[in-house]
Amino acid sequence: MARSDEAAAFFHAVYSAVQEIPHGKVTSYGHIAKLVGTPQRPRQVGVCLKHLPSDPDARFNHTNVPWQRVINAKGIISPRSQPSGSLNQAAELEAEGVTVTTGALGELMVDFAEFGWFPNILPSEAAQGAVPEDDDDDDDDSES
């Protein structure tokens, strides 16, 4: 099914933002949503990553968008419909030098204090002279 122009723009923004996450770092779905100007849409960020094309000829694909670097706000690799999905993500992160631990309930976790990436604006925007907007809240970005 064809995407609306708005949906296509959102997918493009999400994929572009995820491409800016440095090797060996992780961020949350909520933080990507905030960086692309839609802080109320962290679940939609997950939907975008779920539908990331595997076709290497696609503009954005599994090879050039580091989907594995986005985890949930608690520092947990979100479970997938297939059990191997979260294990695959953990393996991708470990290959980048990110330590993945297992919590008491078997959840796969990453320490945001060590591996988190939470800039106020995207590096590409900062390079163009953009200035981050002032946040009125004092929430920790890792909770996004």
Given for the second form:
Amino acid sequence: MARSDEAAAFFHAVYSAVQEIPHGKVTSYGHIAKLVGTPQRPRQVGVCLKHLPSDPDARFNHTNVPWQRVINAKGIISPRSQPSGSLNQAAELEAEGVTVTTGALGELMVDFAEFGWFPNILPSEAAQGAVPEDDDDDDDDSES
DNA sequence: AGCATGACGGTTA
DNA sequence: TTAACCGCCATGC
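Following the display of the form predicted on its own, present the structure of the form predicted in complex with the DNA.
Below is the entire complex, every chain and molecule, led by the chain shown above.
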């Protein structure tokens, strides 16, 4: 099995997982990594989004994949090479009703307690590991 | 061919 | 408590 295929599968899994993020909610790279079954590679998740195709004809692209709903575990929009990108991401999130606050150093923060989306691992993953204990989840989407 | 980088996260000092 | 280090691996040079 070629690694290329595995890499492609990884990209596919990541994009699919990101699409599961509800409108107006955000999650972290690490959580996506867990969802796809590779909790040790949150970095690669970022790579996937970085290379997310803009081609509207592609199966996954900026239009059908809510890449903006993915931030780092600190609840901050990961600053990348192009500052405009992070600012754009913040704008996109606010457009969905997500409140983004700016720190003293200009870091764009999102309150996980308010907009965080951290569901349990996908059934397919749970079936393999059969986790005996379930971590507490507080997905309280009690807003209309 | 190989080396440096990076949209991260957890662990160690 | 905060700061630094390591792992992970696709992409870019």
